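In the form predicted alone, a lone chain appears below as structure tokens.
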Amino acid sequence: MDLQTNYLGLNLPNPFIVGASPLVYDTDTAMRLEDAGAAAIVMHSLFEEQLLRGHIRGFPDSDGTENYLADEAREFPLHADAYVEHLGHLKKRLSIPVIASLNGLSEGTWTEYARLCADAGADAIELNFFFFPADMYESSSEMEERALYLIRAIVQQTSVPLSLKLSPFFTSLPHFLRHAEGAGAQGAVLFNRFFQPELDPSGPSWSPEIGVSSPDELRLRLNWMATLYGRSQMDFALSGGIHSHLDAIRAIMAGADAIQVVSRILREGPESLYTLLADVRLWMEANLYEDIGQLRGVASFLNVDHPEAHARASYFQLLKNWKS
């Protein structure tokens, strides 16, 4: 059973990558993930606020005043320099690729730390584009151009592959990806999960809520993956909603080159990745698939002449068949 895949120029024994998460804080846990079959791991994100060494804005207190976190170490397990050092340590202990993750949107010292991560042995860099469009005077095109500028700057400073972890909230995601590819990005991850704060009406006050993903989140990702498959030279990874082997099979059928898993592992432990891989192999054998390449893109919209019309027809059919 051949599960080999290629992602960002990396030849991987299978498509399962451990996505950015606290799972890599501990080297022993990272080694357990490798033993369980992880093809690669993504470091937890190094945040722009850490690079700028400024205060990190928190949520408003009940009286409306802002909280500021004066000591960034209270919120982040590794400051910027320690992040690079830990990356190098993981590279020495693991035989699988290690992908650095940078989270932000302004240039600042991004290019410097992208280079330092590459020098420390990062096999690729994942730019986690976490931006919130709250400025009424900045257009979507201006925001996207800032992202493209950052891509170009990092590509010029490093020689390792660059991938983009994106949200689905683009006016035209395919258009942006075409320009991102032209700027030098080699891959994209669909999609980032935004941890939305919870409003407590008794305060009232806001507090961050962190939760694991749900299989229900997979549908949005599958539709975009099927839409983008074959229309770009970029590699695509699916992230969010992978909890079973059937979820993984669906992702590959939609066109994913790689699959990032986090929530299942957080819930069930690193060894659950071994079970996930075994179940995929069993399913492929039962359905007479010998190569993962036979699965990739078979359910994509590549051969659909008008994907938009197809999507609207599917929506109409859903409403037509709805039973209350």
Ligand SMILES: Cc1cc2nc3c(=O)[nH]c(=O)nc-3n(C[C@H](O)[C@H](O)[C@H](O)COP(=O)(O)O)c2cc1C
Contents of the next structure:
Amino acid sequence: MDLQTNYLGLNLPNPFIVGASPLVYDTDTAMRLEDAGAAAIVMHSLFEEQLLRGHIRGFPDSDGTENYLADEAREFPLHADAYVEHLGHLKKRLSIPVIASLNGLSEGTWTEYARLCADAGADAIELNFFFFPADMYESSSEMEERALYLIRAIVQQTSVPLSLKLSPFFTSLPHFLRHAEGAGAQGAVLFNRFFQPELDPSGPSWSPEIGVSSPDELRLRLNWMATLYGRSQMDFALSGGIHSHLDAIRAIMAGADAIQVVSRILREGPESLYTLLADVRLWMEANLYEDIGQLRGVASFLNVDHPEAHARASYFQLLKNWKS
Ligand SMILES: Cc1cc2nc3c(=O)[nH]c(=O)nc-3n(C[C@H](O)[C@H](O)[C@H](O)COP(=O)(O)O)c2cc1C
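Next, give the form predicted together with this ligand, keeping in mind that what was shown is the form predicted alone.
Let's see the whole complex now, leading with the same chain.
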């Protein structure tokens, strides 16, 4: 049974990647994940705010602008210097690729951090665009330009592959990805889970929380994966809502080159990855597939000439046939 895949120029024995999370704070857990079959791991993100004001060794002070997150960022587990050290340590102990994750949205010296991660052995960089388009005076194209500027800045720093972790609430996704590819990005991760704090009416107060995902979150991702498959040279990883082997099969059928898993592992432990892989193999065997490549994109919308018209027609049909 051949589960090999290629993602960001990395030849992986299977498509399962451990997504960005605290799962690899600890080297022993990272080694358990490797033993359970993880093909690669993504480290948790290092935020632009952690790199401000010369926090990282050898970095010049930024323009001195006070950032309200800067002090808290210093308290974050694995601050900037420790992050690079930990990355180097993981590289020594693991034989699978380690992908560093950066989270930022403005130009600045912090992008040099991509080079430091690459020098420490990162096999690729995942850039998480945590854009929250709340500015009434910034247009979608200005926001896209800001993102493309960042991509170019990081591509200039290092030659390791770059992937973009995007939010589903971006601008025109296919259009943006076309330009992102032109700017040097090699892959995209669909999608980030957007930060959604809960509103407690008794306060009223907002309580920030980051819970595990539910399988329902997969549908949005599948839909976009199927839409984008085959329309660009980029590699695509699906992140969000993978809880069973059937979810993983769905992701590949929609067109994913790689699958990132976090919540299932947080809930059930590193060894649950082993079961996931074993179940994928069993399913493929039972359904007479020998190579994961035979599954990739079979349920994509590649042959749909007008995805927008197709989506509207499908919705219209559904409503027409609705019976309460
Ligand atoms: C506790 C926790 C911490 C996370 N930390 C990060 C992070 O540092 N950077 C990032 O890009 N995504 C982070 N994520 C998002 C995950 O990488 C992933 O995109 C999301 O959880 C959806 O995948 P899942 O359904 O397999 O959990 C985090 C998720 C969780 C639950």
